[in-house]
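What follows is one chain in structure tokens, specifically the form predicted on its own.
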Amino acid sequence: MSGKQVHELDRVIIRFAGDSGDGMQLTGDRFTAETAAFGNDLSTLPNFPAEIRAPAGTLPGVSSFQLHFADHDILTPGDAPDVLVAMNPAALKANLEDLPRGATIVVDTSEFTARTLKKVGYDSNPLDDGALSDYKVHALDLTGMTMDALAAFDLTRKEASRSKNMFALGLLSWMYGRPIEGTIQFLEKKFAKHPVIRDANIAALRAGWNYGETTEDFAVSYEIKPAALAPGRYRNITGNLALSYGLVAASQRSGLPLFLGSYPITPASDILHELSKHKRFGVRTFQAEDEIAGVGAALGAAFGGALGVTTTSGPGIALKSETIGLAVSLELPLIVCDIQRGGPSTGLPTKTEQADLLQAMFGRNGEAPVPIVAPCSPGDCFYAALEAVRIAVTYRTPVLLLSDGYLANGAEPWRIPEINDLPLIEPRFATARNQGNGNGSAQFWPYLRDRETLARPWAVPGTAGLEHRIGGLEKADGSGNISYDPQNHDLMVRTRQAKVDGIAASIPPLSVDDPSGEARLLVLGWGSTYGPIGAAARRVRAAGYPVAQAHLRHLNPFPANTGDVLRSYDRVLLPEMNLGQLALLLRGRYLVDIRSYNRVRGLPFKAEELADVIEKAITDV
């Protein structure tokens, strides 16, 4: 050991930034994995261009990964980085405005050439002209040191320079006491078929660690102790991975084989990738030729008695809308996962937004109500998937699960649940023994309804005696025959709506976090705003202001007590990453004055920003 000083911190925010080809997402992922294994609480924010290989050295081509980790419970990836690792001038310029004074900057000096500086609009080198005087700058030749560390390997200069992200990872791992053994095992597995690349990356990683240990440029390292988490077994998990596991778990707990019909689209594609790995659990994945084929196959699987799932983002929901309406008419369980991104049209494929709520509510022709569930964190995507399947199977209805890019790609520690603690989901398929027409006849009527749920029977094709018509034309009540009768259509439309409304009886009431019991302002949220709102509420309470917080997980139907909760506070503030879509629904439903706070920047809210808005709402009487 070098005998250097070790300072203890309670938290730190690190951002890795560089070109898309610099491996910043991999670097962040590995730092996150080691941090999770160490036992810290954490939250991440990957941020990358939509292009597969964005223009090198340009501001639009910057890719970054932010990680907030602590020795206590945290809710967001942090507002501003304490440490920025910038691999080139573009990465420095794109992220400098986010840094507070006194922040640490680690830069790769080899990339600060006249050409690269000019490309991003620097007239002079910021490493030399005093522009960074407010920061602690470590100007290092990361590329050169990586080349030196790999001199013994049979690699070209270009090949060797690709390992500089591992050098940087090793250095930052030393600075913050992160283990590197897990990353070494990861590299051994990832590059098992390319031993030279494997050994070079491992050598660069160790060289970065050793540089921090021996150089005089870093006199201090930092310790962030493990967080006091509830007992259990934990793993690091992203929202898309948690959602995938939730769907598999729901398949197992319902006894239904899982079928995914999907077309690749950012940021939902990872779910298709992950589920394709789980054939041993009876999962079948179908990469369709387009969005319409994907949802059609999933609905066909549901008709055949499987757990039908389709995954997409906003543009795909637009294409799937007719088939979702067909699922409403057929009254079959179907899970539609919308991983929201910035729109309209192609919009911002790799950025986050909450702007598909009204599309989820009303984006179909006719009266076609669909239940909506929205997870609040990456780990909660697991339980939201279970809940969506429970509703779909129990009530025989398509369900929209509204995640978003922030949750999908963000990560946090997740306590692995005990299998027996997960709810059982009973499909209760129709059989010839338990189905007739209600009048003593053995003829099967596919639209007789359960008195409690209003669900119709789920009859698997091929079951003797359960032959019935299926299609998009209106059904006659009970018999399921085609019907153009006005009174029947009115009855069926109202029945389908009543079925969705009745789901409210099976969901928890809206709970309120109001520690003082004296709050006059309620801050309401949905989806991924949970973390930023919660962190902002903590700040406001620490400043001495009472504030209540509530979060909606079920957006259609709303919890039964939603109106009572809203009316029990003088003011309701609703931050959304859209232009006020939930606020519009709540105002119309409950006639309550909702104050909206809206941002559509492709990024999640910052806690400090929301804290200022909340304090102003409290004091602005």
Contents of the next structure:
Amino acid sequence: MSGKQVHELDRVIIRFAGDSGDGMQLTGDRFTAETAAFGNDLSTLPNFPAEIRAPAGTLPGVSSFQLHFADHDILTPGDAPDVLVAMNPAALKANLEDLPRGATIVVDTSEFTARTLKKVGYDSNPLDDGALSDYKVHALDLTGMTMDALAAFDLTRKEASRSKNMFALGLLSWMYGRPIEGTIQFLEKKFAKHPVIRDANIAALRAGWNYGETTEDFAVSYEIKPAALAPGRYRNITGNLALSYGLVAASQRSGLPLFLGSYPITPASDILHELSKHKRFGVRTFQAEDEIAGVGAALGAAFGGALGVTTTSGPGIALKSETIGLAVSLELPLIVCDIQRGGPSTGLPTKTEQADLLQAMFGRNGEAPVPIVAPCSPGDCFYAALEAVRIAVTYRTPVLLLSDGYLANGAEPWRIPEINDLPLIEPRFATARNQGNGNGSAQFWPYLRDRETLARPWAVPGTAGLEHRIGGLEKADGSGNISYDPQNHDLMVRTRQAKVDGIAASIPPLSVDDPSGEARLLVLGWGSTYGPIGAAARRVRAAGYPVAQAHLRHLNPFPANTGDVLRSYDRVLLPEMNLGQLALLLRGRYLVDIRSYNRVRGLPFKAEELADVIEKAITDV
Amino acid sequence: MSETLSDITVELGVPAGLRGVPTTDVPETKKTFTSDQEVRWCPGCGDYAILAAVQGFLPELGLRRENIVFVSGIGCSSRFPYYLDTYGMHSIHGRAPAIATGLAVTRPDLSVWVVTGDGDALSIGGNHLIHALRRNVNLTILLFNNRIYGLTKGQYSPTSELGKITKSTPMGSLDAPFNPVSLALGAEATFVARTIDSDRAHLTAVLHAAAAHRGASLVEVYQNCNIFNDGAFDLLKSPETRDDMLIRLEHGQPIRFGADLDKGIRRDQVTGALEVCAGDDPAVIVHDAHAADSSQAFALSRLADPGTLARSPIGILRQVDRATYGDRMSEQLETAVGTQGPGDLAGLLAGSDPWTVG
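Can you now output the form predicted in complex with the partner chain? The one shown was the form predicted on its own.
What follows is the whole complex; the chain from before opens it.
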């Protein structure tokens, strides 16, 4: 050991930033994996441009990855970085305003040339002109040191310089006492077919670590002890991965073969990529010609008795709307996953937003109610997928699963469930005719409902005696024959609504977290705002103010006690990453004067920001 | 073993297209496949003849009827599934090939049929049609072409002749029509055929061959809409003109037509295009539906006049073997299980580097 000082910290927020071609997402992923292996609690926030290779060195081309890790349980990727690693002037400029005074900045000086500085509008070099005097700056020639370390390798200068992200990772790993063995194994596997690249990256990683240990520039390293998480086996998981696994688990727990019909779209494509790997679970993935075919094929598969799933983002939902309406009319199980992103139109493909709620709720012609489930954290995407499948199969209905870009790409430690603890989902296919016709023989009526759930029988082709035809035309109650009868249509519209409303009987009541029991303000949320709201509530309580928190996971129908909960507080505050969509629904449904806090910046809320809003609301009550 | 039905050769035994679909020993009749629903097409509609042909021909397949599914889109023809006592879905406009794809790929034990029209398949659903064909999903697609929108009461369709006067085109339509057979051949279809609603024997024989084909089969049926486009195919149907206007294709036979087979088709040696010649011209070409290269089938499809449909080839233009999308997918699943073993959910969830707390 070097004998350098080791300072103990309870939590750190690091942001890696560079050009979109600099490998910042990979660097962040590896630091995350190391941190997870070390046992800290963590939460991450990748932030990258929609362009694959935006012009080098420009502000729009900056890609970053923020990681918050701690010796205690945390809920968000953190508001403001303690450490910024900036690989070029654009990365510095784009991120500097997020840094608190006193933060540490590590920059790669080799990229700070007159030309690159000018490109982002710096008249003078901020490393020399005192602009960074409020920060602890480590101005290092990361590229040069990387190339020196790789001098012995048969690589061009350009190739060698590409390993600078591994040098930076090695240095930061030393600073925070992260193990690097996992990354070495990762590199060995990733570049198994390119031994020179593999060895160069490993050498750069080690060189970065060794530099930290030997240089005078870094006098201290930091220790963040493992967090005391609940006992169990853990892994690191992103929302899209958890959602994919939830679908595979639902397939296994229902015995229904999984069929995914999907069209590539950011930020949902990773679910298609992931599920296409799991063919040995009987998973069939179909990359369709368009969004409409993706959901159409899923519905066709559902008609045949498969677990039909389609995955997309907001623009894709717009295209799938007619088919979702058909699924409402056919009353077949169908899972529609919307990984929300900034809208309208193409909007902000790589940024997060919660503005598809009303589209999910109402975006179809006619009275076409669809249940909606929204996960609250990356790991919860697993359970939300299982819950969506439970509802879809039990009630024979399409279900919308509303995730978002923040959950999709964010990661956190996830306690690995025991398979036997996961719910069993019973498809209960129809096997026999269900209606006497008066002359001794029986018929099959595809719209004769279960009295309790109002679900219709799911009779799949291949079942003898249950041949039937269904379609998008209105059907007669019971027989399912085409019917234009006015009374029948009124009955069917109300019955489809009653069926979805009735799902409330099978979901848990809305629970409230109010440790003091004295709160007069309820902060309500849904979806991915759970972490920031929870972190903000902790701060407010720590400052001595009582506040209650509740989070809606089911948005259609709402839990049965929702109105009672809302009415039992003097004031309800509802932060949303939209212009008040849930507030509109709740106000209309429960006549409660909900106060909204709305921001649509493409980024999750910051805990500090919400804490201020909550404190102000408390003082206003 | 094979026998000749009309002018088309049909394989007996379990044909490739129906491999995996359970058969029955219980005799089936037309009644077996007739549902209790009242047929509601306009009296005189060509759809009646096609329905009767399908109901009459299905028993010959010997399949269990519960393993037959008809999927349709929207339009007059798309009411078809309601009248067949099989499983069926009347879906939404243009999307039947996509919906049927999901069904066929997950259920290889089903015989899946798509019933569609010229507007449904070639206008709103054009994208799904071409992709189902190029993927070679094991589907039999019946495209009823009446060259008009019937259900919406008489607008021109993507197969209407240029200049057609309709409710939406009082001064004549402005867009050139699709030739569905040319389109299907361009979309890499492995089975492409054309037939006519009024020729029961030919229609039935083509349906047989289409059902027997493993892969996407596209059958264009010239179908008369007696309300909005009556007589659209009279040139091809009238005893006075039909022999000179229809080119009946038979695999392995010289392509001749006309009342006394006095006309033939030969290749222009300079341009490579096909042209009409005398029936006894030694250069008359022989029809090869199984040719790997689709150029000649495409050239044949171009003989039809886009306006009058004169010189329309009917019969099987192309029938070649290519692995289906569903079979390839099933193979990948089997390979995955074979090389990695069946899925282990606990192992999947744990991933490669879990850690233990407490």
